[in-house]
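Single chain ahead, by itself, as structure tokens, in the form predicted alone.
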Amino acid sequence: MKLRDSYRTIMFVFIVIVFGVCINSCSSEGVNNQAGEMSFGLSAVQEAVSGNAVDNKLALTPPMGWNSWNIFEADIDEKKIRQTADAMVDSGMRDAGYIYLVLDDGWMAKSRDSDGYLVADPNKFPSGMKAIGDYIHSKGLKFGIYEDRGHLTCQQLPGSFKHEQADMNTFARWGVDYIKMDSCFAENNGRLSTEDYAIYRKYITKAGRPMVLSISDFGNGAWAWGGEDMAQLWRTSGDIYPWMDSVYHCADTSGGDRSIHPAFNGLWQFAGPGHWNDPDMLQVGNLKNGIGNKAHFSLWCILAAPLMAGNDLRSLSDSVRKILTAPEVIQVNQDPRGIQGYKVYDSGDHEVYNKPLQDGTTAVLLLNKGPKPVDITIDWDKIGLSGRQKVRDLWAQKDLGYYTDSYTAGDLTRHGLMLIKVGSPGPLLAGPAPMSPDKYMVTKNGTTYLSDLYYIWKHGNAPKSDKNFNNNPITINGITYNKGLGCKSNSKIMYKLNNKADRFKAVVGLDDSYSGSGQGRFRVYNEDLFGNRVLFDSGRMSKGSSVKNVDLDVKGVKCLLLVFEGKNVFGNWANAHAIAKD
């Protein structure tokens, strides 16, 4: 397993370094002149947020281009990167749309220069970085990079902990036009992820470049901290595989209730022009079939996410070359509305996704995951239309004719699907109706219990509200509990506070219900998993333990995140509640 694989599962299941560690030793002194810079986290929050990333204009469709580490990981060097471009343009993906070329992880040398600057590894880039991107810009094409937050990249090369100014200063004058910026060993920064990208954002705006901010977090909530206020992308999952298991499960991150409670029916509402939740890089071109690169290529353009080719370009297939610039199904994509698709209907097996369109428009994806052929129907009425519509084919670029009521993608065998637009320009049709803030934050003076709220963000098992894991009643050494949270580990659920609570107060212990001998623990963090501020642990507890009282001081926190982990263990946030006072 390569390193950033072996990372991210590590990072999951995170065994933490105890917060506070300060890598020091891995940056030159002065580079920056950055001295404090841990303290000041909050004031680039601050101003991050007050020039919202959205106002410079970039990334009003998802972003389309290419990255290399599908592909190549970190086997790069400038004859494929100069080849790739050439294909890029020789191909037509450039005139369909793909005009970012980035460099992953693997480009730079295993030491900044003497004055603590990056470099290009001098054997894989001989020339150097700036004429890396000159050659790119030469095809009409735009230049990205990778980076890591951390003090090492994934690859353990030199990450960008403590030299953030240099570095964005180092990228705008090679002529950097987007940062995949990475999160390994982020954890050891001793900075929330949002005092993490404020200082980023800051610094890319210095620098006096535009440049598009991805971040590659291994889907850890951007959306619920506010990543948008710093960023025009983030992840929504783990890395992406070349299998079609892989696939729809970083689908469902941003489309379907993997990361996100049900009752949000996807990540939709968290996206729009210039800032788009990113389910992770295209494998069309490395799976098995034709007919699985078109059912992944037709879900991410369905659900507005980047399109960014992974395949090797220099061998491009005319089928693949065909899914990858196919233009009406990249215009559903690219559609200047900005709404991301969602789920109108899901049976496990069988999923209707719908996306408005800019021209008055929907366009509807009918997708077969299961085994055994089925045909799919989509009624008007779950779209906003009714009566006779007009059907196109997006993939055969071919009108079907006028429908009454409904239509049938008839013997979608697996991987199966139909991509169609309905209906005919005019007025535009309404887009659903984003989740009411005081369902899933915390708006109201006086008390809220977490389990009268949706969860923002998950990871493992999610929780029974008002119920054990088991939906029975919450029950500790004998004392039932009306209100809470029953879990099983490994359970790790954010709730957002909104900066508004003053307190959080909860009751923990396992479950009554549960007759093993493991232990569980619980933990609440700030945030998210990487900013480890820990503001309560339990430490190991046993069936039978004695309860422990949580009461905690949260002003000033956006997102409370609550860690329960154990082996198949059973414990409860009793009574778990958030106090805002006037």
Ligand code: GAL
Given for the second form:
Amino acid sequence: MKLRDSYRTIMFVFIVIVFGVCINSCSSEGVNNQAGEMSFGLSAVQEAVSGNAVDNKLALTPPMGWNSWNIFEADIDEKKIRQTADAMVDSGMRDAGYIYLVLDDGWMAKSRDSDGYLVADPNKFPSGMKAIGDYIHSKGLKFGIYEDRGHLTCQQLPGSFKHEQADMNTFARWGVDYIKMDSCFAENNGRLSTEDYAIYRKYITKAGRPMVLSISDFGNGAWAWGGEDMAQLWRTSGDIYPWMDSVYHCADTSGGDRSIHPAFNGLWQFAGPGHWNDPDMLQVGNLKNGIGNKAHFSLWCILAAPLMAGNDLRSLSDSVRKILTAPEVIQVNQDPRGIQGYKVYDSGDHEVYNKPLQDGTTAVLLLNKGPKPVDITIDWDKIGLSGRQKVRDLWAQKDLGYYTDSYTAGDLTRHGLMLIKVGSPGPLLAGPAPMSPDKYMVTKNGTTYLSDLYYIWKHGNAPKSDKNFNNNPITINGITYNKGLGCKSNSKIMYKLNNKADRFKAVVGLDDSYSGSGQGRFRVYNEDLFGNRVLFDSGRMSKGSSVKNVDLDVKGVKCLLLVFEGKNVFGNWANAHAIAKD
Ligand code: GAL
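The block above covers the form predicted alone; next, return the form predicted together with ligand GAL.
Once more the chain from above appears, this time first in line as the rest of the complex follows.
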């Protein structure tokens, strides 16, 4: 935990590594062809980016399994993993659908072998990884493993950077079925996330073994920049912790507006069979007092989130086992229609989600996150139904009867919920309508003001459109701008240029309403922070500094990241617009 935290603090201190020559890596194949596997040049990057589609048969429903991190962190060994595999079978977890047993960070030796290959930590895993994989497979489970696309993992063990092909081949040889590819130190790679993950996709395909690829990038917007072309799932959040605030926070990165413009109503439109939003692994069984276990599990099920258990299965209590294996709740998650549930009501403390199912019924979650007991009602017209409808309680596995026009879950205490199935099998209920592309990406020739688009990823404060952060006109050094984005403090905002724009222009400066002595800094990145492709840097600006004009060539840029930094400072991207030529 400590190492990761300190990693985080240095994460945004970038070191640009101009990486070098392509040593024949593009053409070399085969497990033992080490020479060709060890290095990358831009041509390999380009080839990978233009290359490979994801295996379209994997993860058609959200992956289910167990991962070692939430309970053991890096303290894993052969005995624990074998015992966990046994427990997955004996507890009924495997038969409930938890198939992947994933070894997270901490499995490998401090350095590669003399030929550059990854090896297991000899003290923790004396039999080696192939043997562990064989054991996992012998139990009817699938074998998952952790690596990192930086030169080190978050625990400072050998990362895959510059060993991509060799490592994917090694994993294939060990019988790996699932790879969680993390992002610590990846900002040093000099590669965009799209380039990095496309490389893994390419070498997974070349390795010739079907392996799920899980993007672990602290939620840096994979849904926006094309994670689905490379991977079966991607994180939408930072790490989850075993308390309910963290659980709700992570859920809101996928189901709410933590990480995307509120108009999208969550990330549901980016999920579907073979590509899932991942608000991180389960803390069911790790939460203090167990209060919240059902709320946590219900949320992950309605959000079609990957279900990676993270508790110690060797000491699984009956009550936690019943939650993790609740058959009708899991069915909601695993529904083959693959719609991610979306909010139809949110008062802050009280939420209702709807997830239309394959059989023509729909699953509805009514949840009280707040301190006071409450009744929560769902009106049928909010979920595309009317009249008299059958209602089934999915936790109790019990029909509740027929309800006309609405259903009320009574007296829900804090973290209390009802997860119901509404309706009778029949024709499919309509899913929600996705956001039209012209609302969130550059689609037309000419000028598109970013303030007229919905941002597709954000971290920190959301910007104000065509206003300063106080909702007044944007004014810098006495000049008022009708268009632009008003920011306060740290705000990272991603817009989708969609490879369509030629230039990006803006005028940046601190807003006249700001009277403090703080400094603000404006930076523009290609895509996300990982490639460290800084297209513009204003340097530190103070109140009254002359404005800086931004005028950038953005041809071929998928997403543009606008980063404003300045503690409590008001800064504007005045007149920010993209220009696409005919
Ligand atoms: C984090 C990741 C965690 C865990 C950890 C291992 O970056 O988000 O899920 O894998 O690294 O060090």
